[in-house]
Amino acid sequence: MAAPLSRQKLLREWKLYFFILPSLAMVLVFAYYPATSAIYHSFFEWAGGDTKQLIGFDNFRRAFHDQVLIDSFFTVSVLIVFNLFKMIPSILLAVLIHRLKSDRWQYLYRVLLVVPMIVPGLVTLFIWKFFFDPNLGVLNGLLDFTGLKSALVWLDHLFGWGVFYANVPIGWLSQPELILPSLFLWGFPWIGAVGVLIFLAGLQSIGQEVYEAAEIDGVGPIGKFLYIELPLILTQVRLSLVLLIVATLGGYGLQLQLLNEYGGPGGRGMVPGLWMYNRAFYAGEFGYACAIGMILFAFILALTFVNNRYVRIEK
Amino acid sequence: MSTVAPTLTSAWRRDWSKHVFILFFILIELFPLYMMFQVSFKDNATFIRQPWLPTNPLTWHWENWGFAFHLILPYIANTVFVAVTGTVASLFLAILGAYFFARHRLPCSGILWAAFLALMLMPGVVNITPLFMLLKSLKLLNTLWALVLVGVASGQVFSIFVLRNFIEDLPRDLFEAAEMDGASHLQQVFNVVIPMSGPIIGTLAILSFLSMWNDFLLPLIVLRDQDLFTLGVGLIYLDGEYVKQWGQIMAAYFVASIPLIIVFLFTMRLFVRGLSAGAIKG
C-alpha cells in the first residue's frame, strides 16, 4: 500500500493526477452519465427524441403490472437453474483433467479445451441455431438416426404432450412449449472452458502428498472429490456461480439471436434484459425500457449484496 | 525427463478410463467446429444428401470459399481495427490509472477508487438504452469510433483492478533508484512498469480482445452502413437472410473464425495460461 505524502511532497507529485485523468474521463462519460441517465430518464414517458414528458412513477407502475415482464422474470429464474446445473460437466471435467497423472496430457487437453474459443461466440450460436433447424438439423437428424425420436413419440403419447409426432419434423425453436427445453439443450455438454481453467487453477494447490494420505487411508475416488478437491475449489465454484446469476439475469443475446426480439414463438424465451432491448429499440419507449433497466439493476445490486453477506470469496 | 517415455504409458494405463471421458467430452465440444469445416464444402443439395461425413475433396465446393472471403473480409477489417485499436487504448489508459492508484496515496485517491469499484457493481447491459442516446448526442452512431471508445471505457475498470495490484508488488527500489536518476513519472510507466509486467498485460490484452471481437450487442445498434459492420452484425445480417445457402454461411462462419486462429497459434501458451489466471483474479 502507497503511503501518504507529505505536503511539500504533494507538490513534486500533483502532475500524477494526469495519469488517472484520461481514464477517470472515459467512466464518467461512457459508465457514469448513462447510469445517472437511465434513473432521470425512468421517471419521464420519453420517445429517444427531444420532447418528453415527466410522468412520475407511472413507468414502474406500469412494469408491475406488465404480465410480459413478470414471465419474463420465471424465465429467467428457470434459465438461472439450468445454468447452476450446467456448471456440473465443468467441475467433473477439471477435476477428471487434475488427476490425469501426466502433464503432458494435462497440458494438451487444456489446449484442446480452449480450441472451441477460436470461433466467435455468435458463430457458436448460429451453428447451434442450425443444429436446431426442424429440416436440416443436427438434432432432429441424430433424434432419427438412434431411433430417438420414436421414443420421444411414444412418451408423448403417454403424457399427453401434444409435441412431438411421428412424421412431423420437431421445430425445436418454433414450438412455444419446446423454447425452454431448446434452452436448456443449447451448448451441450456444456464445458465452459474458462470455468474448467479456473477450476483447474484451484485444484492446482492440492500437493501430491495428500492424495497419497487419502489414498492410505482408503478413500475412494468419489471420496476423494467430496473431502478435497471440492472443497479447494469451492472459492472458484461460488465466484463462478455469482457471475453466471449476474449475467443470466441481465443477458439477453443469446435469447436476441436464437430466438427473436420477442423472445421466440409464444414469447417463451423472453427475458428482462430482452423485453428492455424490445421496448427501446423496437417499440421506442425509452423510458419505459429506462425502468425496466433499473429494476433490473436492483435485483441484480440485491443478488450482489446477498451474496457479499452470506457467500464469502476469500482471496 | 529420461524416463518420459515409460511413464507416459504407465500413466495411460492407470488412467485410460479418465482419458475416454475426457476424449468424449472434447469431441463433443468440438463437434460444432467439424460440422462447420465440413459443410462449408458443400453446396445444399450435397448436404442434404450427406449430412454427416466430407464429401470426396475433388468435388469440394470451393466457391462458397470465395463467396466468404469476399463477404467477411471487410467486416473482419473493421473488427481488427476496432478491436486492436481497442485494446492498446484501453491497456495504456489503464497503465496510467493503476500506476497512479499503485504508487502513491495522494488526496482524493481512495474516492476515486471507491468510484471506479462501484462499476463494477453495475451491469453493462442495462444501460445500453441511455448509452445508445448519449453515442446519438455525441454524433457517433454509425461509426467505429463508437465502439472503440465504449470498449475501452467498459476494460478499464477490470484493468485497473488487476494492474493495480500488480504494479503495488513491484519492488520499491526499481522505481527509487529511477526516481534517482531523475526519472519522471512518464519515463517510470515505459522503462519500469511495462517492462515488468508483460504476461500480465497480456493476459489482459487477450481478455479485452475477446471481449471486443465477440461483441455484437452494441454494434447491433450502433452500426447502420453495411461497410461498417463489424463481424457481430455482418453475421447477423447473413443469418437474417431468407433461403440458406448452408456451404457458403459455414465457410463465412470459418472465415470469420481465421483471424483468432492466428493469434491463438502464436499466442497459445498466453491464451491458456491467460485466461486460466485472468479467470481467477476476475
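Residue numbers count along the first chain shown, from 1. Only the largest set of C-alpha atoms that superpose within 1.5 Å between the two forms is called the rigid core. Source: prediction; values computed, not measured. What changes on going to the form predicted alone:
Here Thr51 counts as shifted, since its C-alpha moves by at least 2 Å between these two forms after the core is aligned. The Cα position of Tyr33 differs by 2 Å or more between these two forms after fitting on the rigid core.
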The other form holds:
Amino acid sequence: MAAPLSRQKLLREWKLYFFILPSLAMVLVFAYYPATSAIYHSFFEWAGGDTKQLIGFDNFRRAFHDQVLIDSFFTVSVLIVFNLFKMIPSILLAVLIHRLKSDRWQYLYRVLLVVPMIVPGLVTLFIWKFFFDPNLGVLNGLLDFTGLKSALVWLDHLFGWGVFYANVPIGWLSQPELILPSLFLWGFPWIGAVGVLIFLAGLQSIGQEVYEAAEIDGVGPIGKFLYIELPLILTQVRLSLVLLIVATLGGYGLQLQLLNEYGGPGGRGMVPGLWMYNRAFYAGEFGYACAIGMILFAFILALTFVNNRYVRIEK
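For comparison with the form predicted in complex with the partner chain, please write out the form predicted alone.
Partners and other molecules omitted; one chain follows.
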C-alpha cells in the first residue's frame, strides 16, 4: 500500500508535479471534454453547428419510442451472448499453451498469437467481407467443395427456412435471415490474441505445487481445468467480460464495414452504436445521437456493475 503523501514532501517536491500536467491536460481535452460535451448536447436539438435549441429530455423520450433503437438493443444482446461463447476457445487455448512443458514452445506460441495483431483491424474486416462474398468468397467455395451446401439445402426443405437453394449462391451479408449467423461466424475460430494473453497471465500465477497435489489425488486433465485453472483465472475472466461488454455494446465498426450504415438488409445488423453513428453523420441529428450515447453509457455501466457484483472470485 502506498504511503500517504506528507504536506512537507508535497511542498518540497512540488515542481515534479508539473511533469503530470501535460498528460492530465491531454486526458481532460481528448477524453473528459468530449464526454461532457455529449452530455450537454444531448439536451439540445443540434445539427453539429453553432445553432442549437434547448429541448430538455425530448431526445431521450424519442429514444425510448425509437423502434430501430429498441430492435438494435435486441440485436446487440444476441451478439453479447455470441461473444460469451467466443471466449471459450481463447480460454482453452491458453490452458493448452500453459500446459506445454517446454518454455521455448510456450514462447513460440505466444509470438504466433501476437503476430496477427500487426495486421490493421480494417484490413481484417475487408478480408472477412471477401470471405462472405456470394460468388468469389471462400465460405461458399468451401461449402460447395465439401458438399455441406447440399446438406443446408436439404435442411432448408425440411424446415421451410426459404434461405438456401441448390443453384443459388448463399448471400451471407445480403439475406436478412443470415446476417446474425454471419456476425456469429465472424472471427472463426474465435481465438482473440489479447484474451489468450490475459488468461495466460492468470494461469502462470498458479504454483506448480497445486498441480503436484492434484496429481497425487488422482485428478485428471479435465479435473485440473474445472477445479484448479478455471477458478483461479476468474479475475481474468471478469476483466474479459468487462472488455467484451464495452466493445460489443459500444462498437459498430464491424457492422458498418461488413454491412452498411443501416445495418444491412432489413436492418438486421443494426446495433445501438451504428444507429448513433447513422443519426449523427447521415441524418445530421447530433443532439439525438448524443442522447443515444448517454443511454449506451448507462447500459454499459449497469452491465459492468452486474458483472462485478455477481461474478464472484473466492480468494
